[in-house]
Amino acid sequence: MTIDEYILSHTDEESELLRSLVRDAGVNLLRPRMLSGHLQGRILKMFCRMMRPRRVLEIGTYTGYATLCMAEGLEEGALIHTVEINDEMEDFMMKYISRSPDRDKIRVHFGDAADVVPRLGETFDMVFIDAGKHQYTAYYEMVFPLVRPGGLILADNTLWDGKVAEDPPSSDKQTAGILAFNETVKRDERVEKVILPLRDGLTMLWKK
């Protein structure tokens, strides 16, 4: 048994709905590894249990896996606004969101987050950024004023398959975007921050 297998064997299981989603993604999507997966999904749920957020923002829905995990951890009356730029994912994600017992906690928006988020008129307790890596800094600057003091911002893929510790070619806009974001939040004294070496890196930022 590997250490990863041991960890998962001692972590709460996914629901059958989530297992079905993972199987479906593995067969029908080009990049199924982009979804959060079992361990990160349970961690996102646990963050919601601990933070007890009333309003959550997710930038980058993809399959809806992380959305469903966070919704599991929300109390009644809480709400996730999730934004996905690729409307071709609608049929896939809604097939699972519509079957979830937590579907009433989820509002899906299609479009560019830069256009959608300002129109929501919400203040958020928790934000999960998991969309175009070259835009991470722009997303961060956009959502920061919308997060309450004491709120949590999470950013996924901030180790970017280890490329952040290398010297990427100038053509690699995704790695450049992650590097710029990591340096931006490193210097930002308005937040306390830590990178968790979980999967592809998960940065936690607590707004002072």
Ligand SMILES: C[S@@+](CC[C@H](N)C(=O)[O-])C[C@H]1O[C@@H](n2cnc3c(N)ncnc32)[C@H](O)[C@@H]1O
Given for the second form:
Amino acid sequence: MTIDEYILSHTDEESELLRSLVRDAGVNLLRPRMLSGHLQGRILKMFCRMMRPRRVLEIGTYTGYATLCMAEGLEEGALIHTVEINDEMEDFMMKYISRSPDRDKIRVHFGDAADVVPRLGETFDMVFIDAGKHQYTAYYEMVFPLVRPGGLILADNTLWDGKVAEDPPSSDKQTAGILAFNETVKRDERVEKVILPLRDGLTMLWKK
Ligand SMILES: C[S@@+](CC[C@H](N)C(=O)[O-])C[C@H]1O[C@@H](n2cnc3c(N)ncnc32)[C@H](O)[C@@H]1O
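Can you now output the form predicted in complex with this ligand? The one shown was the form predicted on its own.
Okay, now the whole complex, with that chain kicking things off.
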């Protein structure tokens, strides 16, 4: 047994709904690895259990995998707004969201997060940034004023397959975007931050 298998076998299981979503994504989607997956999904749910957010924002829905995991951890009356630019994902994600016992806690919005989020008119207790890597700093600056003090911002893929620590740094746009984001938040004294070396790197930012 590998250590990853050991971790998963001693972590809460995914629901049957999530398992069928993952199988379906593996067969029918081009980039199934973009979805959060078993371990990160259970961690996102646990963050919701611990933070007890009333309002959550996710930027980048894709299949709805992480949305469903976070919704599982929300209390009655709490909501997750999730924003996806690619409306071709609608049929896939709605197939699963509509079958979830937590569907009433989920609001899906299609469009560019830069346009959609300011129009939601909400403040958030928790935000999960997981969309275009070259736009991470822009997403961060957009959501920061909408997060209440004491709220949590999570940003996925902040180690970007280890490319952030390469010397010389890779100059591709996505790596540059992640590097710029990591430098911005490192200098930002309005937040306490930790990069969890989970999967592809998950940065936790706690707003003072
Ligand atoms: C890594 S996937 C999201 C995975 C999902 N959060 C999860 O953990 O299961 C990133 C998604 O962000 C979407 N996206 C990219 N740019 C966006 C933007 N500006 N606004 C909203 N969604 C965007 C992409 O179409 C893609 O579906």
